[in-house]
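Just the one chain here, the form predicted alone, laid out as structure tokens.
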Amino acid sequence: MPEQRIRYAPLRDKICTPAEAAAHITDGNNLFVSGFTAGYPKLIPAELVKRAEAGEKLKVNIFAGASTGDAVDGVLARAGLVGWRRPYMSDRFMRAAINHNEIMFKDDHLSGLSAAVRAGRWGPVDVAVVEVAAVTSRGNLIPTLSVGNTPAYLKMADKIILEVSNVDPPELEGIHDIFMPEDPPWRMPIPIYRTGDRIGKPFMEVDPSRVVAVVYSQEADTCAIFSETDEAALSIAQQLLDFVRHEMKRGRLPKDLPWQSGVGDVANAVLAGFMDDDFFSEVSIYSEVLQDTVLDLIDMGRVRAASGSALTLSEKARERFFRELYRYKEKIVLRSVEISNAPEVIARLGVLAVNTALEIDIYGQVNSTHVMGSQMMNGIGGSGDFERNGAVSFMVTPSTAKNGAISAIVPMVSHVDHSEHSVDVIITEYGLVDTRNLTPRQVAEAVITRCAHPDYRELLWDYYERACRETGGHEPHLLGEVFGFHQRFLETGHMLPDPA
């Protein structure tokens, strides 16, 4: 029934089909979605599809949180109705299209966003798709499982079109914190002191008058698949544990950090690791996206707060979620994206960072984004902010690609994501280098002695002995043979990775 789910009576008048709703949106658009791994709309895109399938010609910019599912950066793809797309993504079509230059895409740190759409430099709002749970009896918005950039989107935005979904239930009223902080050169502090601080309101604000159109939707969001966690997440998650907690047990590190960690494999080792570890018997965690680990520890009564902007859930723990949220609301707080990594709260609670490579060199850079330094793969999201910001800075892969055919450990990255400045710790499942008080040199043999896969010394040694003999100097270098190193992979009977 309407009346559930729409509180607000004005806005029932404004109930129509998707396709009605889809018709304010026309070609050059600026559609902001919202949506950060959840909470993205699913009717509104496969309209414009229609549109495009029965001869219009049409093409939008896409602007959202950071990723959404197939049903909007796929199914706009393959469509190629997409002319801009901001910031990350990782749908494997828009990504083809990305790196044939046929869609025009910008990678950014996510903490700023808000902030540039709010000072309009990304150009105009046009229209606003967002995707709610319901709608208070005042006319505010209950996001789903995700908050990311909309509060900002819903402030600019000259029209706005409402998906209210029937398969998050209006209970999710009450998980958000909603706190839009003022811009420069009017900013205050942002008031968060421990993780599980609420600062702001548990709904989203919006100007009714332009809300143009609400569409009720069935469709929820793609579930996440998590494969079983490997033998080298497993060793690079206990490595860092035991690091964290020796750093703890001399007094370098207080006990009760928060912790961050990015979507994948590892991330969920890590967090899978407190488990049974009595030491850490109680965390907090000021992250990006909480996944099912984080519902585990809950259960477990091992979380002290989780404070995140989107829960990507796989369907089991999606389930669980929505029938026990009224106990899983007690932890969990979700946030706009421009607080949840915000530098400032960031730096203030101390986070221990722990983030993804796609490789790193015997320095300490690293490429997070791009295979061979020219195919974009998703983006930087925020691990950026988080690694720049961080109490401690870990940066973690396996320490080889593609089955044992490509390094991850290189002598220089073909694409600089982090500077040496900004990682702390480098691990793969062979080892542990704390960079801190190391010369880049002391880096360079420590990585290539611990970190590096047996297979790859040999050929790393070879270079940075050759680089400290012909060319010295600080951080030396080849330059001249640098970017072929890959290329003597082939020397030695590996195969070089498929870009695409």
The other form holds:
2 protein chains.
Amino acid sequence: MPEQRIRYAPLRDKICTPAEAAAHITDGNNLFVSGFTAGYPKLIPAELVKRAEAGEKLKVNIFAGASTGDAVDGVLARAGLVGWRRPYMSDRFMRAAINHNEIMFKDDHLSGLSAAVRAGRWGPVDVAVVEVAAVTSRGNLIPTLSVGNTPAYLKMADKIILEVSNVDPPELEGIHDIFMPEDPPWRMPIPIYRTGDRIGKPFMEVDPSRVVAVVYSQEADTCAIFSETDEAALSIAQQLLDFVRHEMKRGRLPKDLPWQSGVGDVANAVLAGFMDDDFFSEVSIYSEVLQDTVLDLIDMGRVRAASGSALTLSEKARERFFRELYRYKEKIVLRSVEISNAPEVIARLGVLAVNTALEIDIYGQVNSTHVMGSQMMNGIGGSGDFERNGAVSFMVTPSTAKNGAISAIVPMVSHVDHSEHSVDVIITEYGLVDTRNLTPRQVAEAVITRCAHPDYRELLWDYYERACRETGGHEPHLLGEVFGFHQRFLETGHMLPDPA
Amino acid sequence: MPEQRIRYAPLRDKICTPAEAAAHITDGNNLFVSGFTAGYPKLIPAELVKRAEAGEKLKVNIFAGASTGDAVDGVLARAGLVGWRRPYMSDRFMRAAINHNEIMFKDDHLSGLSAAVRAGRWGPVDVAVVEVAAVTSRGNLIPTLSVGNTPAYLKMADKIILEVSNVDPPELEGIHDIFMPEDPPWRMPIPIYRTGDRIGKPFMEVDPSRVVAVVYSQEADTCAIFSETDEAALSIAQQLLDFVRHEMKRGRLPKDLPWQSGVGDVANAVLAGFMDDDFFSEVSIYSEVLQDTVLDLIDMGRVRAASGSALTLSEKARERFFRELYRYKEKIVLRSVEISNAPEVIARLGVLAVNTALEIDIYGQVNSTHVMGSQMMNGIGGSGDFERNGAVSFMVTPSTAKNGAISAIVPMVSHVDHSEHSVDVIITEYGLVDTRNLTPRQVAEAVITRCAHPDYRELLWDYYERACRETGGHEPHLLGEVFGFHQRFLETGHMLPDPA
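Following the display of the form predicted alone, present the structure of the form predicted together with another copy of the chain.
Then the entire complex follows, led off by the chain already shown.
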């Protein structure tokens, strides 16, 4: 069994227990882990917790590709072992500790992180802990279901610990395309011209002498759970597809543009919309995280190519994927996140970018990260990479949250991640506004009357009208009451003064 | 004389008076004009004003490269002839009319506009009015001191009117590099690998049959006026150069990165700082607008190459430039703005981006455009192109404006153009904060104690401390009083409650 997975003999000598492997990690270490929703280590973090519980003083800084599972973020956050955490995370314990200022967190555009690590800007890469599906006969590494920043982490790591997964089939080999771009100033273009172009190697290169330990893992990724698509998501997806179809038919958008679609129900609904839409008979997907719907579309023969940095699947979809891997491998490419999210490639291909907002203001500024302006949700992730560089950038959100207590359309967003200059089209279940040829005032009028929930339209209109009259200017605002909606919610639990 | 400037004989037959040329422009036309600080038409707009004064109903939409001179924006705005104006402008009459909602204006990242025009997204290009230095023997066009979006405007124009400048020397030929990138989805990389690379033709291609009129112009661009560099600008420049030198010496930044520097005194001071700094013995400049200091640096032999979309010179510098054009042409390349500002190229070269903010908040969000949140200043211009994609992005501003009545460091900016994710280093005359490895709270503490003006530190600290205590979270804010500084200024004319 080990022989099949570890085809480079010297690394078989490094096989040890998780506790022995974790002994290479000491207090204050920078720990760079694989993982981008999937593909994170499962065994080593728990060993650190055991040592801390036994009385050892132990705190580490955790750098991943993006979010990981409970086995990394949950386990370490609950035990209070995390100093810094970067970048994007979605674990609720980690989130709470970050918002309590107990864990240091900085939110970054995902596309730039590998380069920052190579430049030494994140400090020394003391230990890299990486889940792999196999080791090649020359000692190179086959990733599991994500790539993330792992190639850069491996390149810079002093010590490397491998978790060889016995769950992910070794036939994953060949689905990855690992290309490490050059760094400035003598940097060549990233030579991707089509969504499915393979420009690198099927493995992550590594100096095997820096591998200090190898452990076997029987643990699978925690699977994604997708809720049934609701009415709002369906309506948003339908409007979006209608809009794009219309633009393509009028010749204002070429037909062959690839799609990016963020994580979540609305994003999934957009992709699902392709299934019964013959206009989009064959689509390309140049995205960050690929979800269940991509497999469905492949099964229907509707995918030309699907590129991402990770596969996040439900349990059922993962079984299906593993069973017919040979077939899905023809369509799917997994890349490092500095390639899946490369501004250069996104702009070149002309990606249609679809991302979900927490809140959008009447002038089209978008908050993706901070609830009520102060509480970090997950992070900006790749949304800034795609929205800023896509051919058309869509920001979607249901018009309300918490059963109507929160309006997603507000006078001014309480935090800005994407400025109006980088957001083209705004969609809620009530309507769509193409802001590209509208003045800010026209955007406000359209967003209030078309996108806002009817319960909030009068309030928004009242704010806007008074701002025009009392303040005027290019983007009229009443700075004294601009966050009235938010303050009311914080005080009463509802953004409406008199909720029905 | 005409023969020398117009080497393509059929176009000589189109020579006419400005009034005859302007007759091709009718009410409701989309008028696409050359001009990017320099190089705008000087004669045709005035003819439209004459017609309007004589009673003709006349309104046009004005699309330029960026700002133009009084001969376009001033003349037309004062006469009330402008429907839409895009993008960036800096004329005070135009600005006032935009803020009074009399002229429609939308602010855009400059890098994407040529592509939008080619895609038909700005509507039909009814008439292009273009200043040129000469017409080649095959009917192609030599621009004057800017390129901007003109190549795309010419490609799409139904009718073209040329203003052949008799002021700009025909020897300008050869300084321009005109390359029109492909559009998605079958788009190749922009093949620039070094600041000075020439990848296109020295002229703008045009179908001469669409040239409907040619006029001669004796009018020069209004020259830039630079004020004496003040203490604050010098201090900012010095800190910036010290920081970069330090990072380069520690090996965290390669030495050969090119510089971008926005318009204005601080930007000029940064470049001037190279003059007596032997560490930066030879610099490359990959920027948008090149100013006087670039000529000074070339004279000192300190410029490897300087690339931009326009040359904005003082009267004295322009005389010098014209006199020794042969020498400056070896170092300077003028490109269209979709190349000078291309995110792909900026990221590839690893540009060090330096731009000026109107205000910066304690968490590093930046306002470049809206005074007190509502009044448009000039526009975002290329600052978003460079800040988002540069290797290191600097945002600089004097700590106060209006003799201390306005603090440039505020609890929350009243409008966001650049999010904290796209801004690396913040500098005022008091200090510098490298935000790249700091949490938002650490950024706030550093910005308040190092960058804010001493008169405002206590107020800012009081706000921040109460926000941490009363709200908490990742970026603590007190939404009810977050714009207290701005409101106080609007009410009393000063951001301090008790100005000394």
